[in-house]
Structures are given as C-alpha cells and as structure tokens.
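Only one chain is included here, represented as structure tokens and corresponding to the form predicted alone.
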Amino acid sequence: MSKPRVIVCPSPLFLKTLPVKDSIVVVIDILRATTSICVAFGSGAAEIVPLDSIEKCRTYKEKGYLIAGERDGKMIEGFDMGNSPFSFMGEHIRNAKIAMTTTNGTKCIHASRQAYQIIIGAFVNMTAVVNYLRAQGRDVILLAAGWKDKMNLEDTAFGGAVALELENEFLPTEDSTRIAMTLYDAMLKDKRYFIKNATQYEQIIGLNIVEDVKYCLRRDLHEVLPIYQNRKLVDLLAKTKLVNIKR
C-alpha cells in the first residue's frame, strides 16, 4: 500500500494545481489568524464562522455573534475584536459565537472549500494537528496562507514543520515541499533572523504586535483541533472531550 502524500503549497495561488478534492487542507495564517482561532477555542469559543467579506461579517452582529476582524494587520473599525490572539482570551469567549474576517486566513478557507477536509493550523496547536493527520492516513495539503497571495516565511515554514513530523509516514511530493522542511528545519537554528528579514517585519513594528508575534511562534499552548464544517469552524477535540466525559 502506497503511502499518502504531504504537499506544502506556498501561495493560494498554487492550490488549483494540487488534487484539492480527495486531500485534507490544513490552512496555515500564523500572523495571526490561524493562531487566534486556535486561541478563541481554547477559551471556550462555541463556533466561529469565516468569512471573506467585511460586510458580510457585520450582519453576524445582528444574529448575536461577536464580529472579529482585519485588514493589512488593523482592526475594522466598529468590529468587537481585530485579529489579535490575546483578543481572543477571557470569559467573554466563552461559548461566544463569532464571526471573522481577515486579510489571507479566512479567504484561503473559502478557497479550499472543495477539500475533502479543511482543518486549522498554527503552532499553538501542532501536535494536535500533527496526530490527527497521522490518524486520517490521507492526503495532506498544507496551505500557506501568505500576504496577499505571496509567499511567506512563517506560513511556509509551518508547512515545512509539519511535513517533517510526517515524513516517516507520508511521502513529502512537490519540491515546495521540501523547501518548506529546509526552511523549517533553518528556522529552528535562529527564530529572531528570521522575523527579522520577513518581508512583514517593519508592518509588525509600526503596528506594535511583537509580544502577538512572540505568542504565534510558541507551540502546543491550546489542544484544539478547529475543522470547517456546515460553513463554520467548530473544536473537533472538544466534541471527542465530551463524549468521552459521558462515557
């Protein structure tokens, strides 16, 4: 028996050319969308649906929801929270509802919607993402979200991160695949040259989010395991939590 494959696909704009239909996508916007809905289901989120517009997101305020959102890093003006990950911590999270939009992470979930799976990573939650893959035993597309439909650093060496972890039991196809481990596997040597030459870095300075950027990089602070489902994310891990807490 063959053993699945793991891509990394650098851009969005490469996801057309890669078999999106029979693969789990695993949509990677470490700065910071990813993260901060890794965050908000650590603190109890009940569900957070992504969307790709901001006028869409504003009529969830009327249904009850709390509306997060940005563009180019700012928070949109009368929206509750932006994408901060620390916005996303406290009671008031707490089985919220929550409706999102960003610049790259939401977008890149509308445009996986054709996957056979979409789930959410980041570096907060890798293992979980990691272990559950491993499970599925099918094929990976690891999504790097980018800016703007640009490559990035920390997406793509999350990509790379995670295609290490699964070598021994997926085979790494593409070479954007392997430039991704390279990647990861450099970045492990000097975390603060790379921040520091990413092409968002005098973006993160002006808009004052380095204890955020600090925060993205840290990993396995949150066991949640966001999957898309019915047009909304919900905490998969936390489902498998309650049946076993019935059992």
The other form holds:
2 protein chains.
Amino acid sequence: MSKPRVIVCPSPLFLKTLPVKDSIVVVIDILRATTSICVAFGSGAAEIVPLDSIEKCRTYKEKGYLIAGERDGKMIEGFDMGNSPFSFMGEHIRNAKIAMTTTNGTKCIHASRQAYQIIIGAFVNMTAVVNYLRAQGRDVILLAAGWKDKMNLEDTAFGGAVALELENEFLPTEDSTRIAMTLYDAMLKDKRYFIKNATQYEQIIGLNIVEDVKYCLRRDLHEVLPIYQNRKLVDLLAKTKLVNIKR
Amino acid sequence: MSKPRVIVCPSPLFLKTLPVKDSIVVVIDILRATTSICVAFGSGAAEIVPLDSIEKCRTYKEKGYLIAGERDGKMIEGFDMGNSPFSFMGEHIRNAKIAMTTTNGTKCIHASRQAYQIIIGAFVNMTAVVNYLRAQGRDVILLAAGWKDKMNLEDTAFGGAVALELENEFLPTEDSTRIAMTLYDAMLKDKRYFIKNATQYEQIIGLNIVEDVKYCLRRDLHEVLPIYQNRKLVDLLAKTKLVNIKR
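Moving on from the form predicted alone, please list the structure of the form predicted in complex with another copy of the chain.
Then the entire complex follows, led off by the chain already shown.
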C-alpha cells in the first residue's frame, strides 16, 4: 500500500492547486485563533462557532453564547473575551458555548469545505494532532492561514513541524512541504529565530502580546482535538473521553 | 532616507498582495526559462520574445526569428531549439532574434506588467542582477515563477539568495522573504539539499535533464541583464557596452 501524502499549504491561496477533497485539512493560525480554540477546549468549552464578522458574532449573545473577538488588538464593546489564549482559561469556559470572530480562520475553514475532515492545529495541541493523523492514515493538508493571504513564519513552521513528525509514515509532497520542514528545522537550531525574523514582531511588541506569543509557541499544553462538524467546532477527544466514562 | 524593500514573492499568486507598481520585479524560473534566456544573451542574442503558446511562437518563424520551446520535455516539430540552456549556445545565437514559449515565465511577466521594471534573474547571472538592484536602490520584488502557481525549491531559493546579498542595503520585508533566505542558507550548508528534497527530482531524472539542472544551479556564468521592454527582452548590459564603445 502506498503511503498517504502530507502537504504543507503555505497560504489559503494555494488550496485550489491541491487535492483537498479526500484529505484531512489541519487549519493553522498559531497567533492566535487556533491556539485560543485549543485553550478553550482545554478549559472544557462545549463548542465554538467560528464566524467572520463582529455582527454575526453579536447575534449569538442572546442565544446564550459567550462571544469572543478583537479588532486591531482591542476588545470589542459588549464582547465577553478578546482573542488572547489567556481569555479562554478559567471556570467561565467550562461547558460554555462560544462564538468567535476569526477572519483568517473562518476563511480557511470555508475554503476547505470540500475536505474529508477539518481539524484545528496549534503548537499547544501538536501531539494530539500528530497522533490523530497517524491513526487515520489518510492524506493530510496542513493549511497555514497566514495573514491576509500572505505566508507567515509561525503557521508555515508549524506545518513543517507536523510534516517532520509524519515523515516516516507519510510521503512529504510538494516543494512547499520541504520548505516548511527546512524552516522548522532552522527554528529548532536557533531558539531566537522567530524573534529575530518575524516581520510582525514590532507589531507584536506594539500590541503588547509578547506573553501571548510565548504561550502560542509552547508545545502540548492541551490534549484536545478540535474538529469542524455542522458549522461548529467540538473537541473530538472530549467526546471520546465521555464515551469511555459511559462504558 | 529609509532603505528600499526587498521582498521574495514565492508564487505569482501572491503578487496581488504586494506593492508591484513602483518596484523592480525580477522574474525567476531557474529550471529552465530564465537560465536559458541568460545563456542566449550570453551567446549574443539580439532579442527574445517570450510567448505563452506554441502557435504564437510559430508565427515568428516567418518573421526571421529562431523559435524555441518544448512540451513535456520534447522538442516541438519545426522548432529550432528546445528549452535546454545548451540549446542557446553557439554561433547561430549571435545577433539572433528568438521567440520562446515559456508558460510560467510569460505568465509572470504579464502579472507584473504594472511594475516599474521587469528583469530576468537566474543563478547564472546572479551577480549582474544584484549589482543592478543595488545601483537602482528601488523596492525589489523577487518573483519565483514556481510550477503551475505552486512554490518550488529552486526559484524560492534564488529569491532568498538575492535577498541575502541585499540584506544590508535593503529592508527584507514579508515573512516569505525570511523563509526564502532560510531556505537558501540551508542549501548552502548542505550541498545535496536540492537533490535530496526536490519534489520533481525523479521527473528530472526521467526527462534526462540532470546536466541541465547542474548548469542551472551554477553561479555567474553570464554577465547579462535581460530587461523586458516593448514586449520583448533585451540585454541591458549589451546596450551599455555598446554605448561605452561609441564614446
């Protein structure tokens, strides 16, 4: 049997060139949407509805959802949380339904709607993602959300990190995959690589989210596997745990 | 005065996200169009008309042009040359007008038509490109043609190589630029990187163009600077030489 493929897609712009239909797509937006989603499930959230606008998000307030989002790094009036992973920790998150505005994330999910499955990946749930992909043994597309269709370091590097983990059982396909693997390898060899090279680093300092960035680059803080089903995200591992308990 | 920017654009798909209008765009298609264009000017060609189809190319035959191109790695009936750089060496090229089919190259030139200038870059004329860009001191976009809109190793790496050369006088902008610089750095540290990692390497072996690839990765074989003017490419350095002689 031939090995399944693993492909790093370094921007949603490239999705149309790839075999999305029968693949598991991993949506990656390390700073900060997919990290925060993992944190929310790590804190026991019941479901997260990803939305592309503030207005749509606001309509979920009266349905009993917590609503989350920021614009230009600032909280939105009437919203319960911003985008920081630290917003999604604590007892108020347990069993909560959350509606979250995330422009890049929602765009990636929409662009991947033909996929076999859509899951959410970040450094904070990386091993859960890798284990799941290994168990499925199906073609994988690691979709770096980037920033307004452009490539960024952290999403591409995470794609490379997962591809490196899967390298033996999967067939790394496309030069973009090799480039992402090489990038992550360079980051491993130089711990200050990200700080020295991130184009948006000054913006990060300006937004005062240095602690967020440090958190987002840490590995395996949450054993969660967010999956997109019926227009919302749920934690596949939470379900599994529940089934186990019922037995 | 602020430094001019240098940006690696890893696929024509990203051009729309970049400030093309006031930049010099360097079109890069190492295997093999831009390398062969440099070789042709190094052999004394007078002009090269890049075209996207065999049919358009054929109409130039009766206008006294040599016509060049391949499809699926094979010569086209009635054509004078293929796409190999070795086709563009020898006395028959001196003062010749050439029409060349190059799908990716023509697409890139068309997509860059708003640019301040469009020039042609390859490893074989790299120093001429770097010197020209330094002398101009204007924003630069290094446009990797890639393969059917996908990123490839050799074009991205060349973009990274030029950005590394310009790093002190120019401001590397966009994460894609850092990624390309990191890629070229990895290639410098591992001479077998390309052979180990190129997705299309088996295809290269199959097409029997290993000697072409070796040639295309060599640096500074030709002191030429092809520039796109009035729908054709001419060698800016050939003109300069002529002016010097006239003086």
